[in-house]
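In the block that follows, a single chain appears as C-alpha cells, in the form predicted alone.
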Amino acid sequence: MNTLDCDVAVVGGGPAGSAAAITLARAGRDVVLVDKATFPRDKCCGDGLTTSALRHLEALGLRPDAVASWHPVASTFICSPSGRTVELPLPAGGDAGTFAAVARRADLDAALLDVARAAGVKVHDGHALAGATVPAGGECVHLAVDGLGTVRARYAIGADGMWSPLRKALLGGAGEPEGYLGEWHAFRQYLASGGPEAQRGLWVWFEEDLLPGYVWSFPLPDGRLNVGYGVQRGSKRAPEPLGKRMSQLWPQILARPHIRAVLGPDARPEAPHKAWPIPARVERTPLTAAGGRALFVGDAARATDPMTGEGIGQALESGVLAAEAVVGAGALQPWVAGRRYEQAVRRGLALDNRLAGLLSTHGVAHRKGIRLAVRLAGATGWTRRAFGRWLFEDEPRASLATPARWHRHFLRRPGAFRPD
C-alpha cells in the first residue's frame, strides 16, 4: 500500500477545495487535493457569480479568458408576483470592472484547478475517498483513497459536499440532523437559442406559488441559457416528493407566457433537467473534527446564502478562510487551527447567513414583502444601484452591524478584473 506524505490534504476539487489549496500553496505548504470525479465535470448550479465571487477568484489568481463559457453581465431584472419588473444596473463600461458574471461550473471548476495545480497544488482527480482515520496522539490523519493508497496530512480539509465522507468518517452521525435534506432543492436545465431580452441580463421572477422561491434565467454565450428555479424545502410550497412534484411542474413553469416572453419563441432544451439541494446552515453546522485536524468548507459547511441560494462566494470564503487558520496556527496546534475557522466563520458568513434567512423567512416569503422590496428597489436611480449591488454581494448581508467590515468605500468600490 502506498503511503503519500503532505502538509495539508484537501477532499474535494470545487471552489471551496481549489480556493483552500491555492491558499496554502502560496503559503508554502505542500498539498494534496483529491477528489472522485475527473475534471471537467458539470455540477448543477445557477451558474451565476456575484461581486464577492468574482472579487475571489480574481485574488485566487483566476483569469476569465480560461473559462471558455465566462459571460459578464450588467444589470438583473427582478419581477415581482404581482408583474412589476424592476432593472437593477450594475456599474458598467471604463475601468468599473465586473460585478456580475456567469460561467458554467464544468468550465469554472476546471480553470480553478488548473489554477491550483500551477500553485503547486498536486491534485489527484478520479479518486475517491474510501475512508479517514486519526491515529493515537492525533499528530496527523489519515486518509484512505480509491487508486492512491494512504495519504497522511497534517491537515484535511473536507470539501467534499453536504454529506462531506470526510466528516463522515471522523464524526459519524454526530451533529447530523436525522434525514438531512438540505434547506433548499434546485432545479435546472440548459436552453439554446434564447431570446434577445433573456440576454440583456439576469432575470429573476419570484412567482407566488413558489415564494419564497424564484425562477431565474441567466445568460451564457452564443445565445444558452441557464434556466431553473429554486423552493424552499418545508414551505407550504413544497410538498414532498420535492424531485417528482418540481419535474412535474417545469414544462408549466416555461410556458408561463411572461417567463416566455422573456426566453424567446426559440428556446429549447439542450440537455436534460437536474435536480439538487441546497445546504445552508452554517451556522448549526460542524465545522471541524479531530480536535481541528480537519476543517469543513463550502458545501461540507453547508454555508449557502439562505435567501438566494448562492453558494460559490461562500465556498471560495470559507475556503480561504480554513486555509488562513490552518496557516496561522501552524502544524503542532490543530485546535488552534479550528479555533481561528471558526471565530472567523461566526463574525462573517454565519451572521451574513443569519440575516439572509432572516429576510428569507420574514420578507421574500410573502407577496406583500416581496411586492414591497421590489417596488423600495425600484423608487429611484440610486436605490436600484445599490440594491443590486447590495444583491449581488458587494458588500456582506450584515455589513451594517459588524462595524469591523466597515469602510469609506461603502458600495463604491470597482468591481474585479478591472481593464489593465
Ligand SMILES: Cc1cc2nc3c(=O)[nH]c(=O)nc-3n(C[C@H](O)[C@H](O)[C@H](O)COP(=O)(O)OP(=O)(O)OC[C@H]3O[C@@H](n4cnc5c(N)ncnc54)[C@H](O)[C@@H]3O)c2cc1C
Second form
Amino acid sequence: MNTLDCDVAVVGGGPAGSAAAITLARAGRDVVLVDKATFPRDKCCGDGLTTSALRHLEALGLRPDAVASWHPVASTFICSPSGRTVELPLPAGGDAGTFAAVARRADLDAALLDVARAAGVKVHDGHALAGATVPAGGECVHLAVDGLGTVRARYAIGADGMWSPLRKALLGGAGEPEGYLGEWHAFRQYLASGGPEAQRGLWVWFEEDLLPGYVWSFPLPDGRLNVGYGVQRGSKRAPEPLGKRMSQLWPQILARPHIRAVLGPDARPEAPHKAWPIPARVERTPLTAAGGRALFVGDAARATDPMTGEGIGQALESGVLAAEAVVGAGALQPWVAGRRYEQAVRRGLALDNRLAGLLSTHGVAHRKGIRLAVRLAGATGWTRRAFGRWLFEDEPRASLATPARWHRHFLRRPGAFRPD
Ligand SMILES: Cc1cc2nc3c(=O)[nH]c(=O)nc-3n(C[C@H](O)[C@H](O)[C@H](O)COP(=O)(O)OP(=O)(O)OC[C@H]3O[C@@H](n4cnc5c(N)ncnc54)[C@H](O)[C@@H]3O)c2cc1C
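Now that the form predicted alone has been shown, please provide the structure of the form predicted in complex with the named molecule.
In what comes next, the whole complex appears, and the chain from above leads the way.
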C-alpha cells in the first residue's frame, strides 16, 4: 500500500475541513484532505448562512457566483405559538452587503472545496478514513484511508462531522455521555413550487409542541424551499424513539394551516426527507487528542449553537482557529498548537455557546418566554431591525455575556460580499 506524507491531514471536506485546509495551505503547509463522499454531496442541513458564516466565507475567498443556488435574503419572519408574526428586516440595498443567505450544501461545500484545491490542498474525495494511530514516539499521526493507503502527517484535523471516525479512533467515547446522539435532532425536506410568501425571506415558527425547537422554511432560487424542523433531544416534548416520532409528525406539521398558508398551496416535496443529529456541547468536549497532534473542528468538536442549531459559521470559525494554532506553533511541540486552539475556542465559541444554551433553557423553551421575545422584537422599527441583526450576527449576541468584546460598532458593521 502507498504512503502519503504531508504536514497536515484534514479528514472531512465540509465547511470546517475546507476552512482549515485553505488557511493552512495559504500559510505554506502541505495539506492532504480526504472525504469519504464524492463531491458535490448533499448534507442534511437548513442551508441557512448567518452573517458570521458569510464573513468567514468571504475571507476564505468563496465567490457567491460559484454557488449555483446562492440566494441572499433580507428579512426573517418569526412566529410565536400564539400566532403573532414579526418581520425582522436586515440591512439591504446600496453597499449594505449580505447579512443572510441560503445555499444548498451540495453546491456550497463543493465550491468551497474548489477554493481549497486552488489554494494547493491535495483533495482526495471518495476516500474514507478507516482508522488512525499514533506510533510509539508520537512524532506523527498515521491515517488509514480506503483506496489511498497510509497518510502520514505531523497533524491531523478531524472535520469529519457528528460521528467523527477520527475522534472515535483516537478518543473512543471519552468526554461524552454514554451513547451520545447529539443535543438536537433535525429534519429537512426540499419542496418545489413554494408560494410568494415563502419567497419573502426566512420563516421560523415556534410551535408550542416543539419548544425550544422550531419549524423553518428557507427560500432557494426557482421557487424551491428548504423546510424542516428541529427538536431538543431529552426535552419532555421529544419522546424517544425521536427519529421515528419526527417522521410521523412531519406530514402533520406541513399541513398546519398557518404553515401551509406561507408555503403555498402548490408546494410539494421534491426529494425524500432526511434527519440528522446536531451536536452542541463545545464547551464540554475534548478538542484535541494525541498530545495536540489531532484537533477537532466543526461538528466533530460539537460546535453548533445550542439555541438555533446553526453550525456552518461555527464550523468555519473553528476550522480557521485550528489551522492558525498549528501555523502559530510552528516547529514547537504539538501540545502548544493544541493548547492555543483550546484557548481560542474557550475565549470565543465556547462562551457564545454557553450563553446560547442559557437563552435556550430559560427563554425559548417556554411558551411565555418566546411570546415575550417575539413581542419585544416587534415593538418598534428599531427593535425589529436590531433584533434581526442580533439574531444573525453571532458577535453582538455573544457580547451579552462577554463585555470584554463590547465595542461601538456592533450593529454598524457591513454585511459580507459588498459590491466593489
Ligand atoms: C437538519 C439540519 C439543519 C441544519 N441547518 C443549519 C442551518 O440552516 N445553518 C447552519 O449554519 N447550520 C445548520 N445545521 C448544522 C450544520 O449542518 C453543521 O453544523 C455543519 O454542517 C458542520 O460542518 P462540518 O464541516 O463540521 O461537518 P459536515 O458538514 O458534516 O462535514 C463532515 C464531512 O466529513 C466526511 N466524513 C465523515 N466520515 C468520514 C470518514 N470516515 N472519512 C472521511 N470523511 C468522512 C463527510 O462525508 C462530510 O463531508 C443543520 C444541521 C441539521 C442536521
